[in-house]
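As structure tokens, one chain now follows by itself in the form predicted on its own.
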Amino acid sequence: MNYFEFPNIAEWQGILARPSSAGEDLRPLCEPVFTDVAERGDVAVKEYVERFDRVKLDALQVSDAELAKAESEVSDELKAALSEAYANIERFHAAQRVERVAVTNGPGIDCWQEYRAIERVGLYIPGGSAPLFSTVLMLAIPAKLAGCSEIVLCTPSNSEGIVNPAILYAAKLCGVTRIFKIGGIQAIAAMSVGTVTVPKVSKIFGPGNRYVMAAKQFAQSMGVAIDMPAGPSEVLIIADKSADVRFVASDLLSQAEHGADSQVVLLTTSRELYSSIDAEVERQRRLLSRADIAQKALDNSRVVLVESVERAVNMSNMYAPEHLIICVEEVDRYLPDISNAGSVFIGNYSPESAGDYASGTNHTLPTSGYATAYSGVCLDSFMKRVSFQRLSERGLQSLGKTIVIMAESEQLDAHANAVKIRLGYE
């Protein structure tokens, strides 16, 4: 872990520099894959799956028999946990629904906005050393609530062509319509251009490694929407003397175990916490099954002693973390000043793990500083807002002069004429 004491503002950016890019340098690898999949379809996808995932697939789509087998292999305990998490996530996202926004801007001038679901969406679910079945819930539940007519899911299989049973069970639970055993760039390409087997989608959601992130950004350049740009996962913790060093260490490690390129940051006003965190992190790290992965992330971690909570909040806003944990006295005093964060966890008993799994908020969040401009996935992510207006003759008469003046000032005479001809100006 890397330690810094009372840095000045000019040093902040360098101290909090992220360890790797979000995949921009990998984008040149994407174009030939996308082109090949567009030209050769399923054949190309199967070849890339065999090359990169080391598995030869007879069929890309998961069958009903495979879904039934997966359901029988998931323990009752995990099924119950998924059910509880499902209920909380559904409740939180259902509360975000806005049916209609309407205003009347004068007699005969009615304007309103209605929501429409994106008809076909694609979900990418990582399935490597840590198969993220929880992400299925986070993406498929709001997609279903939004009313998406087709929910397509891609996730890599193991070397035997088998998808993690918990991923398949969660997908069935959430109403995913079609599931494919495809990972990596080839999965994003297939959903972007469409093949005989894999339908083309309008928007792609989900996390992944740097290759997947690069592929999503390439898909966006081709006109396919994505949930957000993203990079390696990250957490920033703001803590004072009221924080429990054991809890802080566990939160740092829960993020570090995601991957070697994850970043964990601790900003603290407590000299005692600053001095003791290293030993506590190491004590807990040795007990983890992914201890080596966590250590690689910790090599790039930052522990910063700061003068005040206010300064820590300012530093956090500059960094714009994916996850922000704040454990300080009088915490509510500082919440209004938090402007850039994907998701905020407040107090000693709000671990990031709660939001990752079951509290109800979404864990698909902007990383790499994109929290300055992007929100995490929500119900709105799966919907479009369509504007409507209805003007009566009286309404158009009241606006006519304004419209004509503005249109003619922009030298768009046809726009002006569309009003004039209706109101008999000529």
Contents of the next structure:
There are 2 protein chains.
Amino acid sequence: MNYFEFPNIAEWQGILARPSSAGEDLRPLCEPVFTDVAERGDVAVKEYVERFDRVKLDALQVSDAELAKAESEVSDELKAALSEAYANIERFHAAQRVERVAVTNGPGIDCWQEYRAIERVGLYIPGGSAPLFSTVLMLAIPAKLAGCSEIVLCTPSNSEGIVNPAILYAAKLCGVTRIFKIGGIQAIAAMSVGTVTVPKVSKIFGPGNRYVMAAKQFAQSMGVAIDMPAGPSEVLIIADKSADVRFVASDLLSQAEHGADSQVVLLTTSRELYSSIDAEVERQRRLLSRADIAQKALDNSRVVLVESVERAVNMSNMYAPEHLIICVEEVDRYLPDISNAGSVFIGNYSPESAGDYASGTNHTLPTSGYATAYSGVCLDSFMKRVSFQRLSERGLQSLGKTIVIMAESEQLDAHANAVKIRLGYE
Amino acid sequence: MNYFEFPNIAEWQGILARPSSAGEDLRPLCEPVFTDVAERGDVAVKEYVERFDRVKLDALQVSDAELAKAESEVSDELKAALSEAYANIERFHAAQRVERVAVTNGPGIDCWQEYRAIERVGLYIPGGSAPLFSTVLMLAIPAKLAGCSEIVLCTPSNSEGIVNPAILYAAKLCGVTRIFKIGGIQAIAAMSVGTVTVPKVSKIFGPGNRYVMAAKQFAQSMGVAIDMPAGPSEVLIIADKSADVRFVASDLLSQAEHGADSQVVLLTTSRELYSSIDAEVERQRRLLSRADIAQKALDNSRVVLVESVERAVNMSNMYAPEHLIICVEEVDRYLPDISNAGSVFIGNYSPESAGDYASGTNHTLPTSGYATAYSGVCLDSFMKRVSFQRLSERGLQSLGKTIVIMAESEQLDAHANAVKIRLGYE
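Since the structure above is the form predicted on its own, I would like to see how the form predicted in complex with another copy of the chain looks, so please show that one next.
Okay, now the whole complex, with that chain kicking things off.
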């Protein structure tokens, strides 16, 4: 870990700088896959699955028999856990529902906004090292609540053509309508352009490696919406002397175990915490199955001793962390000043893993400083707002002059005429 | 105009197909400008302004003296109109405010969402043929309501270095904090990377030509958020015999005058309207100052005679128009079935121009079928949602087992440890 004491504001940006994510431009890799899938459909998808996911599949879609088998393989204990998490996630996202916003701007001028589900959405769940069934819950529950009529899920199978049973069980539980054993660029391409088997969707959600991310960016440039851009996961912790060093260390490690590129930052006003964190992290790290991965992330981590919680909050806002844990006395004083963060965890008993799994909040959050402009996934991510207006003849009369003057000043005659002809001005 | 009678569902897609927007890939044009502006800052911006906006500027920023001069040049009539439009737009967008969504998921498990303004936003207003001061209102009013602390506006000046006074007046009225005389790719680049003079923003809004659009896409791929992708403007009208042919024609022309690439579609159940629309459009078109532009758009327009309003609504949902005008008997029956549209105008006295200027709804809307997944600009476009959670020890106890089981099933030990260590499981 890297240590800094009382840095000047001028130094903050340098201390908190994320590693440049420039890297290789993967766009040229995506384009031919999208074109090929658009032209040759399922045949092309199967070829790419064979080449990149390293499995030869007869059927891309997961069958009912496979779903039933998966259900029998998931332990009752995990089923109960999923069910509790489901209920909390559902309640938090259902509370976000807004039916209608309506305003009457004078007699006969009624304007309102209604929400409509995005009809077809696609979820991507990585295969890779950990079976992220929790992400299935985080994406499919709000999709179902929103009323999306088609919820497609793509995830790579293993080399025997088998998808992790917990992923399948969670998908069925959440009402995913079709599941396909497709990973990587080809999965995003199939959902973007559609094939005989895989429906074309309007918006794609979910995490993935840099190939999947590049493919989502490519899909976006073709007009398919995506949840958000993504980078490595990150946590920033603000702690004073009220924080327990063991808890703080465990949270830093939760983030560090995600990957060698995970970003881990601790800002503290406590000299004692600042001095003791290293040993406690090391003590806990050695016991982890992913101890090596965690160490790599920790090598780049930053621990900063700061003068005050106010300064720490300012630094955090500059960094705009995906996850912010704040464990300080009189914490409520500081919450209104937190402007840039994906999800905030308050106090000694709110570890990030609570929100990652089960408290109800969403864990699909903006990384890489995107929290300055992006929200995490929420119910609204699966809906769009449609504006409506109904003017009566009287309503148009009262607005008519204003519309005509503005339209004529913008040199748009026909816009003015649409009013004039209705009101008999011509 | 192109006419179709009672087409089969299988033919709908072909009839409603938008011209392919593939065209030239402008990305390679954007990259060097962004790099150059990042490296050489204002000097580079001024060079591009000289080359592409064709004006040599001493100062990029509009001065207070220029703002005062603009104010004196805008007529009282237009000022009154802007003031009425302002009040309606403000009321409609203020009604969209949601302060907080809170849920208690069991004792000691409090989760909530709060809204925070995006601190720095950039608005782009095209120069070009029409001075779109109305778009200043549509973007800056919700930005101010949201509480954005820096609202930057870029717009090209004319060859004398003068910006249209109505644009400047509207910008000042709406609380835009800084205005720059920069157009095209260089404007988007300056706001994306920041220079000594132009602040770096987190999100860029506004229309523009294909260069501006390509630059916004490029900015997005760098991590700057944008309002939405954009294409040519469009209207789809659903009308039965209750619609007045003169009004329908005027609305088709309002859209057609925007540009030769504007999309204009009429779906009607009325044989009489179907037969008479052509002559009425022609009668009104000839009187327009932009008669030639309108004619070009009309050459590609489509008029479809359909069996029922239900079918028309289904067709419209497939097309997902930016603007939908629906003028039919018993219209309320059909509104719930409208799923894909940017903004809906109901009845004989709700011309699109009402929403374009003054009724209160936003006119920055998804084109090109993006209404399947995107909303128009609204208050939320200038804010992000931050999740918060506070668990007590008791709260974490009740969720602890669920979190540990899920984390361990995902092979994320440290996530489980963060709970175990707090609850004394270890």
